[in-house]
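In the form predicted on its own, a lone chain appears below as structure tokens.
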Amino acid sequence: MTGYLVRRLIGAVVVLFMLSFIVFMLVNAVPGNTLTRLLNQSPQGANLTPAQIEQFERDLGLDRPVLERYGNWLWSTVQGDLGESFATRLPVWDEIQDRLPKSIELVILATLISTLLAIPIGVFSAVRQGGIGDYASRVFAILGLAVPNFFLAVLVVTYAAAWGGVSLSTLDPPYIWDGVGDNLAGMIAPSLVLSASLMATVMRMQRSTVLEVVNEDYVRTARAKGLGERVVILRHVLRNSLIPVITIFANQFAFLISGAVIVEFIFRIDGIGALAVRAIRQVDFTLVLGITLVVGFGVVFINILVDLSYAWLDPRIRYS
């Protein structure tokens, strides 16, 4: 197990390095830079002389070669410093830290909703194969996969305002420790929207894996021993059908985070997604890199946890 963990951690470091390098090059390939974007947005930008603009570029280090700037950033990051935002001159980690809790809460709520609803419905759909509940759940799953998150978010915001007189895009929920009720009131709608596609994917996979496992020899043996159907499903079928479902969940986690960017933007949640949109608009590559590194670390960490959970779900799996 220790050797496996070491190899996975080394692989995670390589993945994060490659991710940061690719994102850095893509951001710097965009025409213009942070300074030109800020000057275009400022009325005083047109009054600056070329010499003053060059001086500002030297102060920000934008006059240096791309690889040199990346090397300086990488060295600072290895030492625990993500640098400063070019747009606000604030430490990148401070900007991320202020907005990260809302994004984490949104992703956790969406994950809980999709897991608590999709797995039982998927099991029920498989056990009652061909019934009304099975057809209804399959239709819901297809709709969840077919309707994009951004379109569903716009529909929810529009109909909530038209029918309920509630402007979900201006609720501005506080942090959960500042008020649980007000926080959940503002976060439940975006969480449901974000969980829709993940819920549909998990539901379909859970149904398929239960249909496969329910015909295995050990399940027939459990029934032959006289165990009740509920015990057979919960103890033998469900646990052995979760490995493919968890694998799908790990693969979908990155898409869940990317969907959170759009959902945060539509619902006006001041999370890391809204911060990423602002950083990209301003070509603020230090902030973009900081956000990418934090999100990438989250995705890699979740995948490692999922891989380790296989041994708990199936004792036959061993890591060496």
The other form holds:
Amino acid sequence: MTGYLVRRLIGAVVVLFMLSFIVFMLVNAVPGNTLTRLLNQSPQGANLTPAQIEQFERDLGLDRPVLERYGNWLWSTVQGDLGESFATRLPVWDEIQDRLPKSIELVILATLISTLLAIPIGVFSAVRQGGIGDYASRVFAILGLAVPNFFLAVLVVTYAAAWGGVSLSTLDPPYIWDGVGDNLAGMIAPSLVLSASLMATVMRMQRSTVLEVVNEDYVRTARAKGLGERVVILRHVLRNSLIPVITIFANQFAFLISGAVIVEFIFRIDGIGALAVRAIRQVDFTLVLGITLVVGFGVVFINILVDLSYAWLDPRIRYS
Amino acid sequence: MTAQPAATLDEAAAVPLAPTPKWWRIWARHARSKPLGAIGALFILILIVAAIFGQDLNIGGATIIPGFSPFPAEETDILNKLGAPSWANIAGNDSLGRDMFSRIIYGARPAIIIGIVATGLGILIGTLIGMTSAYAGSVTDLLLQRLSDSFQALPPLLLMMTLVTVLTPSMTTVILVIVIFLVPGTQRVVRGTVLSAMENTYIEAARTIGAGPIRVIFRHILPNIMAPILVIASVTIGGTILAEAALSFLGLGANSAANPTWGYILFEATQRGNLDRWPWLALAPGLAITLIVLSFNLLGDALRDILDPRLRGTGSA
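Next up, the form predicted together with the partner chain in place of the form predicted on its own?
The complete assembly is shown below, putting the previous chain first.
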């Protein structure tokens, strides 16, 4: 187990290293000088003399070769310093740290909502296969995968304002420790929108794995020895059908963060997604790199956690 | 003794065999058993027709076939700003008085082009890489897989937004970016399929009689993994169209004045306050995206059931 964990962690470091290299090269080694684009976007940019531009370039270290800059960036990152944002001159880590709590909360809420609704509905749908409830949940699942989250978000914002008089897209909710009520009031609608496609995916997966598992020999054995249907479903079917479903959560995590980018943008939540949109628009590449690394770290970490959870769900799985 | 096989052959030839059903009969049978898939296919067909013939079809500067859309996408009608749906403008007018129905028809072309071209290229490159990785094994496999992990550790939208921004948005950029996003996932599935296909005895047999890697891959492995690839492709097109719409919505898509994309039309709608008073601004593009993605998903599910015998009858989807 320890050996397995060590190997996974080394693998994770390699993946993050390659990820940072890819993104660094993408943002740097592209046609069109990044600096020129940066300056064109700033109001004073047009009036700079070539000498001033050169000075600016030296200040930011942009006159060095790309590989050397990557080396410098990597060295300071390893020491825990992600550099400072080009646009705001604030430390990148501070910018990220301020926004992480709301994004993490959004993702956790969306995951909770989809888990709590999708798993029971998926099981129910499979147990009562062909019934009205099964049919309705399948229609919902297939629609949930097709409706774009930004369309859903626009509808929610529009009709919350028109029918409920609630303006969902103007106030950035406070941190959860500054008032749970106010925070949840602002977070619940975006989390619901974000959870829709995950819910649909999990529901479909849960239904089809339950359908597979109910035909297994051990389920027949459980029934044959006289266990009640409830116990059979909860103890034998549900538990054994969870592994593929948990895998879905791992696979969907990166997509969930993609969704969070859009949802934060529409609901005006000042989270990592909104920060990423801003950083990308301003070609603020130290910030883009920092966000990419932090988010990539999250995705890799979640994947390791999910792999470890398999062993807990299915005692036959032992990592060595 | 020697005459007997010949006689059996003659006999076999004499017995009237049931004729092989015509291809359209086979498809009609599938359509009856998978009505939802058939509805999806029909809607996709309508959309393709709209993409090709909706606007003027120009070849070499001359209009070959004039488009059937009621108005050009850019034509403004000042007297009809934010006009509600009517017989003349069945999906209403936007804040500049442009006909929404025509704009949706014009948006079909970029959606279809990106959906088909980006998915096709992504699947093709992903298949080549996946087959190479599985067949080469050892260090090549390890490197390619870790590289693919790195790409997959990035939220797709973040990766695509970064790429589009540094390359400046255009149709080509968006296609390229979506291809880069599709390759890691596709190659992983293909690699898995190839690895299991390689366990088969006929591969060993082919190798024994001296077939080289290229021959084994293209003559023996590829034909056996075509069905899963086709299924991935049909399910992926919906996701591709959704990805482009999301990029367009953020202003980083393939939108142009002549061919507005659905994602961008939806973004325009949000720029107009009090959307509940003119909901058609958001509903027209939103429903267009939803319907087309739904159609591709339904078709993909039906194709999977038909092409993948292992899943037949499990009632999944």
